[in-house]
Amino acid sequence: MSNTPPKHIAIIGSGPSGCFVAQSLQRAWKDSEITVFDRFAVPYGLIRYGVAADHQHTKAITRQFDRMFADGSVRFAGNVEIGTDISLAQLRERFDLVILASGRWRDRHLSVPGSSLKGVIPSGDIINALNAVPRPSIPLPEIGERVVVVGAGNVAIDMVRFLVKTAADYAGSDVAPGALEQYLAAPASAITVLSRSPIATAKADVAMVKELGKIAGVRYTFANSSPATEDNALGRKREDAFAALAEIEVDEPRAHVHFVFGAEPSKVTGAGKVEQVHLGAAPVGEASVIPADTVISAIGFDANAPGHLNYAEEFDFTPAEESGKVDEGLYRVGWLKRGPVGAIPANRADSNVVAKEILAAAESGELTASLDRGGFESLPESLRAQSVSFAAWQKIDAAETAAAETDRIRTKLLDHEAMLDIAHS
């Protein structure tokens, strides 16, 4: 290995990909100084603000990152937005290695006639409200009693689970109480889920489908366009999971969820707001027009959405599975590299691959430390002063856990300025 590996390393984004690559590099280069920046005052990005509020077992992965930051081996610097508080070019002047791990966050929009009607909601707006995302804080959109969910991946299943759960089902979660109360005041009772694909090739994990069966008081039915082939073991397991849902007997269900696989929405109609969803294709026997007052799109993310990568407009962020290198001393990981696919384990694997690529570059002499770069301590004093350290985040953490309502693990702060007041107190 080179005698002079990068001394000062900056990682932009404290979500799982950023934290995993920080772990890998810290293990290899114990004398290097690694700083993880985030525009929020709090760490963990997708884990805190993207994972469903009722999936606390998934969020538990933050405990290993807590140890990494708490022992001082990696610095957390929250409340620093690259592109606003400091440019990427200025950051690169001060760090030997910069790794972009800021993800991709904008929903792919439904692109059928009528998709701009009131009542058509991207799933991200709901996820943001339930997870109390600040900066900006987005209130929970109004949701009616007849809901059509477009999509059949894990995010779509997250939406169904949210629509049919009761307040008691959120015990032990960190769901935003105001958003949940707003929805449960008049919850949906008729939910139709539309998937272009048959069950065999739908994206939902089997475990996510089975989880729906644990929610009491819900009736499930489904229609499928074509069965899985004999050699499609996963597709057949997914079919079995939906068949098991449909076999659940429920007396006086409070909600009915109907999955339609092989359905293609052709347009949304209504007088100023959603009233019907029309299908251009559907399995035999299925209605071609579905009454609805809300449409939730859960059809993935827009990998090329403009805006949030304005700090690095000169670079190409077309998704790529191969190298994470963007430029000399500049790399990318996670969804920013591969596109918005895969859950936390996939991002862990990707971060490990990019870390090995970086280590190999240092081994070859391509990446070295420079005496001209001073890392975090060379940043303007005002910027260092505004940043939120891990110890300061722990004050916010303590305040949120102390404010937790009964059967909740925390009540997240919605106001970013309030977070800063606590952090800097």
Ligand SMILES: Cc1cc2nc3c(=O)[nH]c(=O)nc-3n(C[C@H](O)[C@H](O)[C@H](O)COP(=O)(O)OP(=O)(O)OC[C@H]3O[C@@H](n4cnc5c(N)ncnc54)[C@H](O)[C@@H]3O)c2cc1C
Given for the second form:
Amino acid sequence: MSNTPPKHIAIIGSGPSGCFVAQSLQRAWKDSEITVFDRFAVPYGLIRYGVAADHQHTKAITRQFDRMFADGSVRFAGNVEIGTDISLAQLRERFDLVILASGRWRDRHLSVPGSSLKGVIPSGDIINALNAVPRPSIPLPEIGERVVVVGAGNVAIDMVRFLVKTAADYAGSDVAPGALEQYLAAPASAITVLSRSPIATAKADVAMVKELGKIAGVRYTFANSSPATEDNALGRKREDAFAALAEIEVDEPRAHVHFVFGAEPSKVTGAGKVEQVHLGAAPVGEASVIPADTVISAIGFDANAPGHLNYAEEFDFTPAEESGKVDEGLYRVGWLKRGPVGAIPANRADSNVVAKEILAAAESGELTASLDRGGFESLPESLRAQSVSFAAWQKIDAAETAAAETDRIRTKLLDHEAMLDIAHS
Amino acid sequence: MKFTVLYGTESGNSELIAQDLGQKLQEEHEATVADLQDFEPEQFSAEQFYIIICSTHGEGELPNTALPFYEKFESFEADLSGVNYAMFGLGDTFYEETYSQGSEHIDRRLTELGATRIGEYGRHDASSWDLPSDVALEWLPAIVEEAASLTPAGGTQ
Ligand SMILES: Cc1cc2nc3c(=O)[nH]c(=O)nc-3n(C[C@H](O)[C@H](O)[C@H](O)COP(=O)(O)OP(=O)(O)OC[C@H]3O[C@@H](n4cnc5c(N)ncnc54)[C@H](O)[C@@H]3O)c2cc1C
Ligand SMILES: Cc1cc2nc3c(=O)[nH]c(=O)nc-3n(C[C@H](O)[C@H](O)[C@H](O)COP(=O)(O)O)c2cc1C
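Instead of the form predicted on its own shown above, give the structure for the form predicted together with the named molecule, please.
All chains and molecules follow, beginning with the one already shown.
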């Protein structure tokens, strides 16, 4: 007995998890029609809008997905926001299978006294500006010369790299020129990075730490609370990486970055704006008050941040490692399923697992194609007309590439409407 | 000539290459494609020509889907002389010190067990803007030619 697998499949979100699950299902069900929706006019979610602009090599993964969309085996439909342009319920009436891959990324906010003072900035605001997130487009916050970065994961290291790089260090990137120019007009010279955990258990990848050492003109120092145990090979590698950073000799450094491990801010003080960061605990010999005009928090993401799950409030989106099933014919993958942790490859593994679960459900007859459901073609004409196809995105892509300044690979459009104008021209 | 294309991957690039090579090979040969995580060291046979596509993760380490295989392969003991293979490694020159080392772990063990690597060691660099499959498809014909010139199973070269 063989059941008819779902014919019309909708995936909400074109980040890595949405694309990976599309790839898996397309391979298994050659005759199905898969549409990947995104609220942005452009595909790839955080690969385009989260991964640092100076890490183009990480973004290379999109070439797999380009191919999938370009050869027509999967349809891209940008500029369609589920919950605003069409409800999830309506979508489910028209598609045999709906997979939610809308991610979730809201910064976890610093919550010590004084954290609402002017000058306390969540890293997300900076990342959005540098990556030219268009919907809405928010300018780069003002950053002073004495900066405290709270956190020591990869995003915190992304922040440090941004704070110490010069214009020349952005060759080959697609950083937003206006935001970069604004910052580089008066860059930070004293940067303190606070990590709650010792180096041994800090979250930054060793490669990310080593990369800092390649930026010329920066002096690095660090204080550590407790050394890695003998058997913690990775912790010891990370310690070696920091030791190597501190050994770099620099004449007349532009900037000094001091990492303090085993330190946490207890409060931020100042008259109306940030002036000092007070430490609750710190390794011996470290100052307990740091003069600062800016605090950037990079302390992870809030899995339960309200807001963008409003399109499906009736369901429970508590992070889960197990099943991706939300309801009959409704599944979730990636950061929306597991919570905002893990890099791009982790989403592939997750998407493959959920795809298997879906294939099994189809095999058992739980999921089938229904003649009542017409898929993308049955959506209202106006919705189809507003959507941005892959070919239309390629027009945006071409415009961005053509607008690239010398030594940059593209200049991203900052405005959603401007993208739509090009897409629909 | 029977080909087995094996891949180890974490973000899918090697799988895509393996599928493309598999498809290309099937035009004129018998070819199967498998994930290393579904392959056992005992399965290596002189009757097949192996093309191994494998990326690099961590710090010069193997990708997730190759790890369980490699763990078994490391302690696997057998005489694999007679087994011929070609290697295509993926990596990223951004990781200067560990560039493309993932596949080399498998290559090393195969050599230790007496297998013979044929042709040029293929490489793809994620920092280049070359499409992984394009690079691999360009690399393939010379490998196929060399593989075809080998005398069949168990023979001498
Ligand atoms: C700042 C930052 C830096 C990172 N750097 C790296 C890195 O260097 N390397 C790495 O491997 N990983 C990095 N990551 C992690 C990586 O980005 C995530 O693992 C991955 O993007 C999660 O994939 P996803 O598809 O689940 O979600 P996302 O990538 O967030 O994709 C979700 C998509 O859904 C769309 N969407 C949301 N709601 C709706 C709706 N209602 N209707 C339609 N569309 C909707 C969004 O527009 C988005 O395109 C970083 C993450 C962040 C936040
Ligand atoms: C976290 C991480 C670590 C990596 N480490 C290395 C490395 O040490 N050396 C290297 O050459 N490439 C490294 N790479 C690059 C990958 O090998 C490259 O992106 C490859 O195309 C991935 O292929 P895959 O999709 O088949 O896994 C790394 C990639 C990631 C995401």
